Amino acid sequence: MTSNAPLKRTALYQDHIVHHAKMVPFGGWDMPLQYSGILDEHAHTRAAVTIFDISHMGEFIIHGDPVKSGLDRIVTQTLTDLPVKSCRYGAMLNEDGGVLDDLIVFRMQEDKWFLVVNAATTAKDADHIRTHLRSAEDFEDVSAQIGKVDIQGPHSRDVMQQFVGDIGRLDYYTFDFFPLLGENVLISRTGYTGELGYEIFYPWDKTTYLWNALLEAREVKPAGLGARDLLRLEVGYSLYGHELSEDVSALECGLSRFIDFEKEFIGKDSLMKKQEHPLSGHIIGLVSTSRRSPRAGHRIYTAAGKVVGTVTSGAYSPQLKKGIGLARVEGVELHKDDLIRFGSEKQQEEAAVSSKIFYRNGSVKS
């Protein structure tokens, strides 16, 4: 279903447009697909620096005790024991255990809270916290206030350093609060590539100057949805609305390892009647035989020509110099390395079944 509205756009649109940004709708946006090209922005990210306009992100704060206010119940991790100036990847789910959306939680205080959403559900997921919080006074929805700006790549830390002189003291999904060209902002030490990173989170209608501040600093460039999209499934993390979905199971869409199973939660007894039997369909990795690509859509064949499945997300990889995707398949058990087909009816390409995480000598944890 295709919607009349008109695109939203980020503070920074104007400044896609004079770095001539190739713009395309994205969940709702009017967002940049690339610049220098998908594969120049790949390529520099996983060498030296970019950074990404996020900011039609959603940004949620609720205020209260996770279990008491509700919150603990919404998201598939536990928040009970998660430190403050951390944060914690998880998921949402409805009653049948789909997922709903996932997202980041970041513990500001002991009882206050910051979660990130993805764009295209924001307004979704903000009926469905508000409807399962205690009180809907507990949640505000901060998404038109702030601008988000990704800083990813191996180099990443040197640039901050020019601006934050001590941000080499976060860890790995850990934030803070940091003077930053005048402003107090929450910046942490998270991304979406696979390589050493920050995100800032910035007054909305401040942005462009840390845009610009930041493409001033030696290495860096500005990067896209194109090689976002790419960097991401080369180290295997999972895209709403692709591997994800509300009419899969958590369990079928790969996300066991972050659903704590002794809390409760929203869709939990869903979940445990389905791993009382087989799973119906699973993610797996494919690596193309060739240089030939899978995309989102082709079927995937068994070796004897059986349709078993979908590609979820596809593309050429250049770190391994051959296609590469993620596809969920049914009623089958493949194993690492077993032969299999992609593509349609008429045209067929083979790969061998594979890990979900294919390059991973990214400096994400450096």
Second form
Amino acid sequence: MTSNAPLKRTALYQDHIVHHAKMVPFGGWDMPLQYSGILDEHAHTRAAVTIFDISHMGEFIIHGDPVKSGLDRIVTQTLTDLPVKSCRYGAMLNEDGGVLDDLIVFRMQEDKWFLVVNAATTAKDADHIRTHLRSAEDFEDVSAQIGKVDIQGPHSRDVMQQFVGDIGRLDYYTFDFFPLLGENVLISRTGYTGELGYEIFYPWDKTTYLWNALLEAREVKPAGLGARDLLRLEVGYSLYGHELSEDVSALECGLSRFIDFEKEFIGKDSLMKKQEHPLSGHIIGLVSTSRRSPRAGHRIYTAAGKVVGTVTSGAYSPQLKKGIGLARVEGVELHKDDLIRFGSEKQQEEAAVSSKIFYRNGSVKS
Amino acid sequence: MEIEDHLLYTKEHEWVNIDGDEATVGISDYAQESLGDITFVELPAAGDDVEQFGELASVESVKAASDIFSPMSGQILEVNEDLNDDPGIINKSPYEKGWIVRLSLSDIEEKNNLMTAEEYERFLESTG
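What about the form predicted together with the partner chain, after the form predicted on its own?
Below is the whole assembly, all chains and molecules, this chain first.
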């Protein structure tokens, strides 16, 4: 996203400044990268509980039967059998099967749907959905009215219970409306860290009350986008603009298991023509065998020196104490523990092919 | 942001503390702050020759990798081995415990190509 437009601010901008956040541009927004430090915030999320300002993400409401309205054709995940008050992860594709965005769909009522999309793509997504819905009147963009605070970590339920007595009844990937500090709000048991956690959708102009009330609870610390990116990479979650892109088909982005091929959806015809085979593009995990970390943009080389792909995300994993990364490779059949190299023509480091899930001991389903 | 008065600085945010024909080199508080948590430092070997503004070492942080350039030409006398076990020392103490190498200088006049603390402060302000 290159644009000269001024960066947008969430309702918590002043709170971030007060907490000495280092602010960075992200998807058109001025967002906190870190407060105490990425490693500290990462460790606190894995061991205790942190909160994240995720108000930049977009939220849409769509009314009507999903098949009749056209929503079912717009997203890849199955909607018709989704129980009310449950949510499901999937994507929106273009006609070529490229990924316009990844998103979570919430079934609020039998005929009322809530979509949570990425910040940088919110406007593009809204246009795409309006264009493909049978009636644009079924669509509402509520992004400007909804702030979002994620609370994540093994102790997040204990903290939430101080505010919402019966939060314990939410199972993974379900949600409900709860009274919280005088507002009736949607809370989902979802997240992007691999830890137990909740996403709280709160009235935009009141988010600061929620943020500061949560910070007063014992153990709660703020965490920024730096820690969030590291946490999601350790559990192998995709990031739009890295693993996911409009120019790469959903199959080559690693989204196969979030696509319902039993139904009709935009991009399906293109995907059907691209039969998956071992040599087609796909995402692999890699773990560095040196002390250097793979970085987005590094090339992937076979042991014989042939370029076979590109690193899409890479970082130092404090949990593994090694460099980890995700990479898209093509034209090569790689297996777990195969040795490859990452870097540039000038300098390369060795890595072993691994599962895309680098860290498996998170509290996400506890 | 701390800037130590008695040091000289480069535009790449390295510092050098000159003591006769020897010097200690590190990166500034601004540099460590910009890099974020440092996770690995690749050090040169004692005995290596380095040139002024040539590659000296490289650091990896959680976020990114970047090169460190030598403020002066010379030969490496000693490297800070403590950085192998705890590279985060640079974040905690960039001007003291987080020093990177000690150099035997080959041309003391090269110091004229560096900034004083006052000049470095203005340089930081001008680059925003």
